[in-house]
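For reference, the chain that follows is the form predicted alone, supplied as structure tokens.
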Amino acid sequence: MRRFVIVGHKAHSTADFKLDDLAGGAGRLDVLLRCVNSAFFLSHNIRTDAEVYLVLLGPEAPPRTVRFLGSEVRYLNPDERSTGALVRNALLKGGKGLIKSSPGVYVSDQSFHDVLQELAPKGQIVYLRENGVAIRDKELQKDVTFVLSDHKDLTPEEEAELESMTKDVVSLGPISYHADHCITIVNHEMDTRTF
């Protein structure tokens, strides 16, 4: 399983935005929904062995997370419109505890925190940072969690828990690449690997 996390800092943790406007009144949501079509859209298929965690933390309820699970999901397509309207519809449903809002996708009130402690049992944790070892030259566990940020870096707080909870920072290279293509590069490399 190669799961993602990203953390979306002005992402909005309510419903209060309109699908026409998902990079200004949603607080770049745009970026995360990226994300998400670059972790499962194959040619012509979905990848049933990825997750997605988009931990939204901008206005008006933060944190809220939103789960996708690649061997559920349904309706999701490869537009950032229709999966704007799947993380709308579970804010929507979204309170204490874990929800499904639709097949394949829920909604939590975990924190970034609680999803790095939910996940570091599960396996290999990696920060992609910019300034980690060369992602050719470091040892990946089938079982594997990115963690990356939206168009923002993690603030120290966050780098911090992070950090407490694995010393895997890999590069993917030494510039700065847009989350979602940092995804397709990871997919790229997983997909060659033989494990």
Given for the second form:
2 protein chains.
Amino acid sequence: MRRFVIVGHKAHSTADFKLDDLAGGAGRLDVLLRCVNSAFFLSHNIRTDAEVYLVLLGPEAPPRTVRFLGSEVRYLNPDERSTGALVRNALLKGGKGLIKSSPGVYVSDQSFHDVLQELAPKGQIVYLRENGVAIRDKELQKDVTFVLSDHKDLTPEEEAELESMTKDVVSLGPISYHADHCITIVNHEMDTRTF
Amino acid sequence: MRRFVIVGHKAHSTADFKLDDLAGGAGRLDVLLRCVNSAFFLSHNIRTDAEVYLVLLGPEAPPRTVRFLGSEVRYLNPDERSTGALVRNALLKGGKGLIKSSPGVYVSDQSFHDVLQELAPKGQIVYLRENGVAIRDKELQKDVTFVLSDHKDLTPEEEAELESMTKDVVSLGPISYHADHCITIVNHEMDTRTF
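Alternate state requested, the form predicted together with a further copy of the same chain (shown: the form predicted alone):
What follows is the entire complex, opening with the chain shown before.
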């Protein structure tokens, strides 16, 4: 299983945004929606071995984590707007505990800490950062969680939390890419490996 | 210079679509808009050494080609909707000949054939296709044009046209990816090379 955890520092945690304004009023939710696209979509297929955790830390009720499971997900389309509708629907239904909002989409009040605690026992955790080990030289496990930030870096506190759980810091090169592009590159790299 | 030519077989060539319906009424223009994002965006930067040619073959006035130049472009944001607005604006202004619709965005009535004829003298042309030579084993020039199709394959006629101009058929592996993901992977591969 390939898992991607993306932290949205300003992304709204309540459904108080318009689908016409995902890049503005939703707190750059558009960044996270493109990550969902990159994680799951193949040409005419969905990656059933992928999972995405969007950790929403913006107003009004943070944290909220929206989870997409490739093995179960339905009604997922590549465009930002329709995926935004799935996230908004999840936020409308979510509160305490883990709730299934639509097939393969779940919402919870999990924090970044909670998500890492849940995923750590499941396999390798990899922090994607510019100054890590080059990915092509790095041993990756089949069960792996890649952790990324949105358009802002992880905060020092988030970074400390993550680095307390893994020493695997991996780089895609000296150039800093958008989070969704990082996921596409990682998926391609994983596709070239045999497990 | 890295150039990307993407053929949109159903993408509308007139501005008769709504920005709320880019994946539907605009003939899967969303696919092409994501290609623009993949070609240009770095974290907090734009690739000034990239150019994109969107060849629009859908109704009502095909062909139209919308060209983005990274060295000149302004008002380009990563989300689909705002890039869709730039394309719609170009189509509103375009007709015969080459017209600049906004900084770094040009529209013309060039066909796929015309675009290839224009780009062939500028350097290597590469056809991205599943059954080509693995990209990591392929010599790529600094001045290179990658040709891709939207969610449909090139037609036999388009493929014949392209293959009459280049023998460089390059693959990203056995898995078939979305066009925008292909561009992200190609850009990353090019970033690892020294020219």
